[in-house]
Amino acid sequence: MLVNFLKMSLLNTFWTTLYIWLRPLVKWILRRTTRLCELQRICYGEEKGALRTLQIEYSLSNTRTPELKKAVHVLNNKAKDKTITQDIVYYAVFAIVRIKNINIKIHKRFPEMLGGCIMRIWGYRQMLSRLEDLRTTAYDSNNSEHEEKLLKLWSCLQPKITLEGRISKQWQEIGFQGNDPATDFRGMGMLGLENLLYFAETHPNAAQHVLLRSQHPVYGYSFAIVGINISHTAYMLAQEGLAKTHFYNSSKGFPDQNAFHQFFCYLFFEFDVLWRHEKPKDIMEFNHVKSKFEKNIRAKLKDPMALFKCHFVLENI
């Protein structure tokens, strides 16, 4: 078993190395025979969305052209600094067209097609930078904005029930562990709260539906705690890059924070569906069900056509 695994690993390494060495030659031959650069061949040969964008991303990330490397470096820094704008994308496309000596009078559609890919690629990276800022921002009870968002979460989930006090056992009714929810956001910081609040505020019917199902006497779970856990799952899928297929297919422009919130909403709702389907004996089976859930989502995201839409079907409680 181990011998076969090692053989496969060596074979994969061999083919990968061979491809890396031969790629410049193949590109040169194709450029001469088609009169199109690799970026043009991808844009004209692949449908818009993840199929096209992932290949453009690979091509730009592995370019050997010094000027293109510099352009990619600038875009990476802009995304890290969260300063990517439409103008930056325009200048990047203009630079690439100049470097590749592309006649846009003949290839009129190319700038727009390439620009769309650049928006998705570096918009995604900029989104990751913003998510990281939220994740590393600890909930602060002395911050009025943080407190306001927490109280709004309660009012969105429990619109007919008045919260008796900021420190209260009532928080446990929506799935926090104790009397003060502030302590439950340690792992995901403000990102966990922002995800929950977006779900409750933007999809109130679906969020309240999931909350009610989480309070089932047999198949119940802690709504807020599980939500924060799902927030971590969504964050990791985005950081690993596996979620690119969904974001590249769903985003017409820059993927942003709201796009990530929508991704979280889809995951949370789907987890609830699986949880009820599995009919766990108790909360001790959470890790088993969550592991199965993540495996299913990862498999779906490997499909280049992956696209998660929040079309919630509210089943029986």
Second form
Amino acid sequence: MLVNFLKMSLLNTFWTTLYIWLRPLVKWILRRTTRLCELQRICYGEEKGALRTLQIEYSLSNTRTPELKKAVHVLNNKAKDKTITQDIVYYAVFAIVRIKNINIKIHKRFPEMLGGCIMRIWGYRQMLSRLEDLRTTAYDSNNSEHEEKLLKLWSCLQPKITLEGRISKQWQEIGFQGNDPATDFRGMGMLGLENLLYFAETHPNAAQHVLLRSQHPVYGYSFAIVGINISHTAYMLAQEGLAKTHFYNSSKGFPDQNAFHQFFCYLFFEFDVLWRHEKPKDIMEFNHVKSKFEKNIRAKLKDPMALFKCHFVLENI
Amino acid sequence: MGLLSLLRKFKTAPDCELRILLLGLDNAGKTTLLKQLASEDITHITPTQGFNIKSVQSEGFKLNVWDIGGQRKIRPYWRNYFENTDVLLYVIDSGDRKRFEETGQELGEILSEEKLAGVPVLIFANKQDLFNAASASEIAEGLQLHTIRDRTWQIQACSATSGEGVKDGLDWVCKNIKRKS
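Next up, the form predicted in complex with its partner chain in place of the form predicted alone?
Now the complete complex, all chains and molecules, led by this one.
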């Protein structure tokens, strides 16, 4: 078996190496015969969304043209610094059109198509670096902004019940571990809180519905803690790049923080559906159900047409 | 590796798998400790719902470490994991003085469990990197660890985030198992 595996992986490496080696030649032939550069062939040949954007991303990341390499490098840095704007996208398109010597009087639609792809690709990277800032900001009880957000989470989830104190056993009703949620955000930091708050604020019916289901006497779980674990899943999928299909298909402009929050809401709601469907014996089955959930989501995201919509259908509690 | 140690490894191969139980209050640092033991990234920890398990190789032992959530709601499930435990690791947040009493009570209850009778216990006085952390001896005194007479025990100061003291704790575990067998 091991030998077979080695053979397979060697074979794979062989084809990949051959492809990388021959790519410039193939591109050259195609360019001569179609009189279009690779970027144009992708834009005209692929449907907009993830299919087109992923290929443009691959093409730009593996470019050998020094000027293009430089442009990509600039865009990467801008995304890291979170300074990508519409103007920078226009500028990048203009530069690429010049470098590739494309006549935009003939190819009128090309700049817009390429601009859309650049917005998605580097908007996504910018989103990742914004998420990283949020995640590495630890929840701080001395920060009034953080405190306000935490209290708001309560009022959005339990509009009819007053919280009796900042330190209270009541937090356990919405699924925190003890009397003070501050220590529960851990490695997800403010990202965990903002995800939950967005869910509770933007989809109050769905969030309260999931909260009620989490309080089920047999199939219950800790709403907030599970939410923070789902934040982690969402974050990992985004970091790994697997979630690109969804974000490239769903974003009209720059994917932003709200796009990520929406992604989280979808995942949390879907997790709740699966949890109930699995009829777990008790909470100790959490990791088992969660890995099954992750497997399902990963499979869905591998489809280039993946698009998660937050159209929540509320079933029985 | 010398031939002798290699042979010794083979000889002990069948019974070198150990079941280690990792318990403690929520936010004590159990999962961070587990990941530190397994040399994994510790920057993305989330509160444990249910449990985590990892296998760690150390000095020829295969340690199967069970990390069970510490939330009050989950504590009743701890007993489901007691059976066949070789070593108990109990983690304490040395900076959380308000809950020393609570953690002492939980530890007392665990040690009086029949299924865990005689099982060696290592207490990790975790989060020594915090400025307000109680020292290991302070904790040992507060929890009256000297009254434990029915098993071998040890308290180890550590910081699961920096890894300091974790290896020493692991060495103690391996040594005490060797003595047993």
